[in-house]
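Have a look below at one chain only, the form predicted on its own, in structure tokens format.
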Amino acid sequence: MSQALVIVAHGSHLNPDSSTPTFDHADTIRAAGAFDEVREAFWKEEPSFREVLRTVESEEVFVVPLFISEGYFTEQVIPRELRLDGWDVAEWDSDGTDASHVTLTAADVEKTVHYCGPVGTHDAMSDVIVQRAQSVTGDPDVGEGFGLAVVGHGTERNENSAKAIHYHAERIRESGRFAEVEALFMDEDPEVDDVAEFFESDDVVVVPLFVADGFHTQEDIPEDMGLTDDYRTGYDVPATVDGTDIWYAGAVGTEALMADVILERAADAGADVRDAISRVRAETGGAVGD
């Protein structure tokens, strides 16, 4: 039976770069030959969630949300727009970071759909955060003597938003690779505005857990941290704030290794993509054979 991958993401009417990581990761997976078909779909751009299954010929479809956390979009909007018969969020049996996959039928197109949890809560995302730190410092062994800040949006409307940030910060902290690891936020405590106060290390890598670079990662966070008074004038990497060198990485979702997390989600749902995962890891700088 042929199999297809559909990557669903938010997109934006206002930021033309919002969808770029989605297309880039889809191209990487397409080139790896993992699926007979690879499609992208968006909430705020075309092609839309509602029509994408009608563009797929395969009878078996793996749908992977390129979202950071479980919540309104992954639990309500995407299943509704894909018309997944019998969807019940309880079948994910998740406390906010455990969603794996559910197999359902999209009745109007007669396809079997393996609906996966968001990429942002997969364990492999911790590796992408570390790789993002390596990319911004240019040091494949970065960690000793460095602090790491994993930064999320944070919102009282979705408690799971913060759970994903704390989850990965704790996993990386337990690995012992970095001298210090903290979870910080834009809109809730502890806030990224005072980033230097949370670390004793002289160097701190700041990795926003966002899918794409946009207003928050390119304007709000750099200004909030004091890297610049006006994002339009740019800033240095690293930039010194209150005596601490801040290595600001930008959105983790732009890291090429994100394609591996998408494949891992599909593999967990039963897709036969293990050979492709090895090829993608080799191409994007990830560890092969984990």
Contents of the next structure:
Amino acid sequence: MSQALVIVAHGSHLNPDSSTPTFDHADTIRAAGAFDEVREAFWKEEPSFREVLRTVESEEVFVVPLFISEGYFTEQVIPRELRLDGWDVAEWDSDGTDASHVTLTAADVEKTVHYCGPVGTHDAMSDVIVQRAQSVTGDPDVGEGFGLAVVGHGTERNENSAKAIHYHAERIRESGRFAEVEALFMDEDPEVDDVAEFFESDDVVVVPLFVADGFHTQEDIPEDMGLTDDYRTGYDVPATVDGTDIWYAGAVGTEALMADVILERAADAGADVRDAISRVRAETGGAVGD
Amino acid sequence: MDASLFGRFRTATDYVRDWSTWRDLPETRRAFLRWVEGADDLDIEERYAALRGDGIRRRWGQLLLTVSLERGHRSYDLRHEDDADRSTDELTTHDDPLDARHLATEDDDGRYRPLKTAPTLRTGWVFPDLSGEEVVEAIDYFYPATVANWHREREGALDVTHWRETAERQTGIYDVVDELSGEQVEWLAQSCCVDSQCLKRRMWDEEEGAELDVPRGEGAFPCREPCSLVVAAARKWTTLEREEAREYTFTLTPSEKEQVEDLVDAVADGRVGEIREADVYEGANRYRARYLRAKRFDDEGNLSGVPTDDEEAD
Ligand code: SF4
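Given the form predicted on its own, state the structure of the form predicted together with its partner chain.
Let us now look at the entire complex, which starts with that chain.
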């Protein structure tokens, strides 16, 4: 049976870069040849969630949300707009970071839809955060003597967004790779503004757990941390703030290895993509992992 | 072989070719590609003569497709309709349908196009030689889901969702849009959905049996439901429409009143950029607007010095 992958993301009416990582990861997955079709869909762009399923020809569709946390979008908006019959969030049996997948049908197409949990809460996401730290420092062994800050938005519509940040911070902390790991937030304590205060290390890598670069990751966070007074003038990597070298990585979602997490989500839902996962890992530098 | 025998032989091969071209294609794609070359309207000899000659052309929004037979295979040329008469050398050529995503992102002035079916597709590019499969893929990136919905409509199975149902389904910050009245929904469609703004043919109405008066448009492909841009705009208008109208007294000369009207028209019709620098005869000319502001605005930016009073609600 032919299988399609549909990556669903937020997109934007105002910012053309919002969808760029979605397209990039889709291209990586297409090149790996695991699916007969790969399609992107957006809340704010086209094809919309409402109409994407009719644009694919396969009978079996794996839908992977390119979102950071479980909540409003993954639990209400996406299933509703895809018209997933019989959707019930309880089937995910998740306390905020455990959603894996559920198999349903959609009301307007004759297809089997495997609806997956968001990429942001998958275990493989921890690897992407580490990979992002490697990319920004240019050091494949980065960790010793370095602090790592995983940054989230905080105070959003649901508490799960903070859970995803804590979840990965904890996993990376346990791996023992970095001297220190902290979860920080834009809008709640502990705040990213005072990043240097939370670390003893002289070098700190700051990785925002966001899907795409935009207003928050390119303007707010660099200015809040004091990397620059005006984001338009740019900032150095690393930039020294209160005696600490801050290596600011930008949105984790732009890291090429994200394509691997999308595949992992589909694989967990039963997609036959194991070969593609090895190819994508080899291609995007994702030798990390368990 | 004499000419008539050759002719009959060729017609016979064309029948076989025609049958084998469409045989394995999924339904939607087959219907679309057959429509592109007028397979239901032209007889087969006529059609193959055209395919071997200059090809057969079809418009799809601002796209121009030309299908021709090259070495026995169908080849599709895809470009902007405004580039119809330009030679391929004058255009940037592409062969990967996925490039359509990037070509569709910005208009000729480099401005982001949030609505894919806005009539602002950029020019200057061509896909000179796509297969049938590839051309449908490219079109689906320029105008997502239009082929699928066009096909459903042809089959009498377009699932239209009208405004009320879409509005009532909304949650979160869009929950409020169901407050708009029927008249306000008319204005909404008039602002976003007419042909000058969007090439889809609007098939949704306020609700089943309550048609909007705004023209649906002439587009080849239907719009089956208010899009995210329209819902987002509706949200802003819902909050603005909660304000009560008030009376203000402004002092303007008759020409100044007309100038205010010209300004609104020019912005609404997207003509501001076309008004020449020194054309002070145009109400929306920049110097004219600056003169009006210098004369009629006070230091706080109030028209005729009349304060707004209430802060704008949001
Ligand atoms: S709702 Fe209006 S603007 Fe949006 S796609 Fe349909 S016709 Fe175009």
